[in-house]
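Presented below, as C-alpha cells, is a lone chain in the form predicted alone.
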Amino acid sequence: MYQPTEILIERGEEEAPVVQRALARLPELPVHIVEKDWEQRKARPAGNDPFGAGKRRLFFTRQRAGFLEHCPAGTPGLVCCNYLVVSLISNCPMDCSYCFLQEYLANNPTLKVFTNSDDLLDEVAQVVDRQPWRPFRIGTGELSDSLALDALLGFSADLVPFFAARKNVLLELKTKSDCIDNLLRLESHGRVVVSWSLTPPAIADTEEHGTAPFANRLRAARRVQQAGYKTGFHFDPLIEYPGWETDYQQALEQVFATVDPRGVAWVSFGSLRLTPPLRKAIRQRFPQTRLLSGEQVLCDDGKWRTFQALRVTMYRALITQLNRLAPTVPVYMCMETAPVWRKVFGRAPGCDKDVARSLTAPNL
C-alpha cells in the first residue's frame, strides 16, 4: 500500500468521509491542518527530486473548480473520441518514467485528494441526466491512477453505484495496479469498465516504477471480469526497442488467454509522445531510461513522437494481431492524426462522434 510521509488537511475538511477513512488506515502518520492557500504559499520539497518527494505528502483539500472536463487528447488536428474526464486525485503514487505529470505537476508539492466527491457526482448528474439519449464515456485516470489508492481512499464505493444506476454512461477506471478488492463488493450493472494500461514486462519492469507486475494486472482483470465488470486495455505508450514486436504480440496473446474477449469493451493503442520539458524531466529523473533512444520527431502539436512510418508499422502489426485474437473487440488509437488513421485502418473517422459511437454503442 502507498505510504505517505505526512498528511495535510485543509482546515474545515477534517470530517470529510475520505479524510476519516485515510486517518483510520494511517493512524501513525503526522497530521497537519493547513489553510486553504497553503499550497500556493508552500515551497516545493527540497532535494534532488522534489516531484518524487511531493508524491509522499498526502494533501486533502476541496476542489473549487469544476470536475467534469473534456479529455486533453482532443487537441486540434488529432482524431478525438469525445472522452470526458473527472479527477478526484491529482498526482499519482506510481512513478512511470514517461508520465506527463512530471511536467504538468512539476510545481505541485503534494499528492492532492479532493474531499468533495458529492460535488463531482452532482456535476456529472447535471450533464448526463439531462441528456438521456446521449451516450457518455467518463474516466477518472487522467491525473492519477484510478485504483492505486482505492484501498486507502475508497472512492470506488462512491463512484460505482452512481454510474451503475445510469444507462447512458460508462465509467472507466484506468489503472496499472491490481487493487480491485473494493470493486468485487460492488455491483456495476455493466456500466463500469475497469481498464489496464499495459506494456510488455520488459518495459513494465524497468519504466513503470511502483506499478503492479504485468501478470498481476491480468489476474486482476480476470477477477473483475468474473465479477461482472467490463474490461479494457490500453497499450499506450507504444515504445520501440529491439524485440518490441515479439514482446507486444506476446503481451496481447497473454491478455486474451486470460480474459474473455466478449467482456472487453475496447482496446486502444497510442504512440510514445513527449513534450520538450517532459523529455528534460525524464533525463533528469530517469537517466537509465530507454525511452529517448528511439527514432522520434517533433510534431505539429509540439510533442516528440515516434517517427510516423515506424509508428504506423507498430500500429498495423498489433492491430493485425488483435484482430486475430479478438476480432469483435472495438479498437482505436489515442492522440493520432487522420492521415495515420487512414494508413492504419484504410479510413479515418468522419467526425469525432463516429469514434465515440463505435466505442459506446456495443457497451451501453
Second form
Amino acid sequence: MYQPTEILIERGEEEAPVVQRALARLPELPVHIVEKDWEQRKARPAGNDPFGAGKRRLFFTRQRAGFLEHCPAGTPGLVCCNYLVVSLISNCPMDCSYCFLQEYLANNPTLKVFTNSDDLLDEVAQVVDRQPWRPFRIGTGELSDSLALDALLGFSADLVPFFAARKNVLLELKTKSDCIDNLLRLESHGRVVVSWSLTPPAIADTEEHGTAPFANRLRAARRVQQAGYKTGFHFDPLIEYPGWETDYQQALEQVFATVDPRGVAWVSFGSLRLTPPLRKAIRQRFPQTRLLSGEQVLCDDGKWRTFQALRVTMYRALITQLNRLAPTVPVYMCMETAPVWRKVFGRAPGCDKDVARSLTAPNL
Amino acid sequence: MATLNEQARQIAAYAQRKRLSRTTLARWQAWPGTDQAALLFLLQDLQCGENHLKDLLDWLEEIAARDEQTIADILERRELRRARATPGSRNDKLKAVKTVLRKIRYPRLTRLEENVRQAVKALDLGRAGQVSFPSDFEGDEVTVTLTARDVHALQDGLSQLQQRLDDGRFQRVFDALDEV
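Switch over from the form predicted alone to the form predicted together with the partner chain, please.
Following is the full complex, with the preceding chain placed first.
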C-alpha cells in the first residue's frame, strides 16, 4: 500500500477535484502549499536513496506542456506499433528494480500528479475527434502505473467515460496492481483495455517491489473482464534466468486458465532492456538483484538486451505456447528490431501502421 | 596474509598508482574483506587500469550474483588460475584472464561465437573470401566479401562460394547464428 510522507500542492491548485479527493483520503499527512517553480528550486531528498524517497512526496501541480505524446518505443531501427501515451502522473508508487524511471526521473524529487485532467481530455478530443476514420491506441501507463493510485486519485472516473464514448479510440490502462474497484462501477463499452504487466512469481516477488502478487493480478483481470472490459497482458520485460522457460509457460497457462481469451485484446513480449545509466542505478539501489547477470549485449539503440539468439529463442518458445493456448489473440513484440521480427514471425511489418492495425482492427 | 589495515593500505596504494576513480575504488572496497584481498592478489599480476578493472568488477559481481558464490571462490576456479599462470607479458596474462572470465560470465554467447568461428573456418575460403557479422550478432545479415585481381580469380572465388552453398557449409554458418 502506497504511503506518502507529505503532500505538496502548487499554489492555486488547492481546489482541484483530484487534490480534494486525495486530501479527503489522506487527512493525517502534512500539507505544504508551494510555488509553481518549487520543483526547480528544491534540492533532491537527502539520504542514500533520493529517488526512492521522492516517490513518497506527493506533489499536485499543473501540466503546462502537452499531454499527448508518441510512445518512446518508436525509436529508429525498431519496429513501432504507433502507440500514443498521456501521463496524469509522473513517477510510480511501485519500485520495480528494472524500472526505467530510475534513470528517466533520477532528478525528480516527487511523485507528481497533474491537476488539469480536463486539459488532457480536451487535447485528446482535438486529435481523435478530428480524425474519426483513424483508429488510435492511447495508454496512461508510461510514467506511472495506471491504476495503483486510483483509489486515492480516482482518475479512472474521468478517463473511462470519455474514452467509452468514442468509437475510434482504445484506452489502455496498464498496471501491476489489483486496484480495479473504481473500474467496476464504470461502463467501458469495450473501448477500455485494462492490461497487466506480468513476470512469473519468482521474478515478481523479488524484483517488482510494491506490486500486487501475480495471482492477485490475474484475479483482478478476471473481474474486469466480467465487468465488460477488454484485457491485455504484457510479458515485458522478459527476463532470462535458470528455469525461465517453465516459469513463463506456467504463467501463460495460468493467465488463460483465469481469463477468457476472447476478451483479451492483445499480448506483448519485450526483452529486458537497460541503458548504461540504468544499469548503474540498479546496481546502486538493488545490489542483490540477479537482473544484471543475464547474457546481455549493448545494442545499436544504446540499450543492453539479452543477446539476439537467446531472446529469439525465448520469444519463439512463448509465442508457440501462446498460440497453443489462445490462437486468436493478437500478439506483438515491443522495442524489437526488424531482424528479430523476421526470425520470430517469419516477416517484419511493412510499416508501423501494420502493427497498429493488427491490434486495433479486432478491438474497435 | 596481510592484516585488514595492511590490505586496506595496499588497495589504496594500488588505486593511487593506477589513478582509479573514487567510484571504482569505493565499489571494490564495498566487497567483503576476503573478496577484496582475492582481487588485490589478482591485480598484483595483472596491473589493470580503470577500464579493465571496471570490466572485472562488473563481471565478477554479476557472476557472484548469478552463481551465488563469493568473488574469492570465483577467482579460485581452476580455469582462472590456469589463465593467471599464462607465460608471457602482463598483457598476455590480462588477455587470458579476461577471456576466461568473459567465458564464465557469458557462457552461451561465447559458445555461439566459437560455433560461428568454427563454421566460418570450415568454409575454408582462403584469403580471397571473408565472412563478417553484425556486432554481437545483433541482426540477420551476413556479409560475404570476395576479393579478386582479375576475372579468373573472381570466377574461381564464385565457384568456391557455390560449392560451399551446395555442400551445406554456408547453411551451417547461418544455423550457428541461431543456436543457443
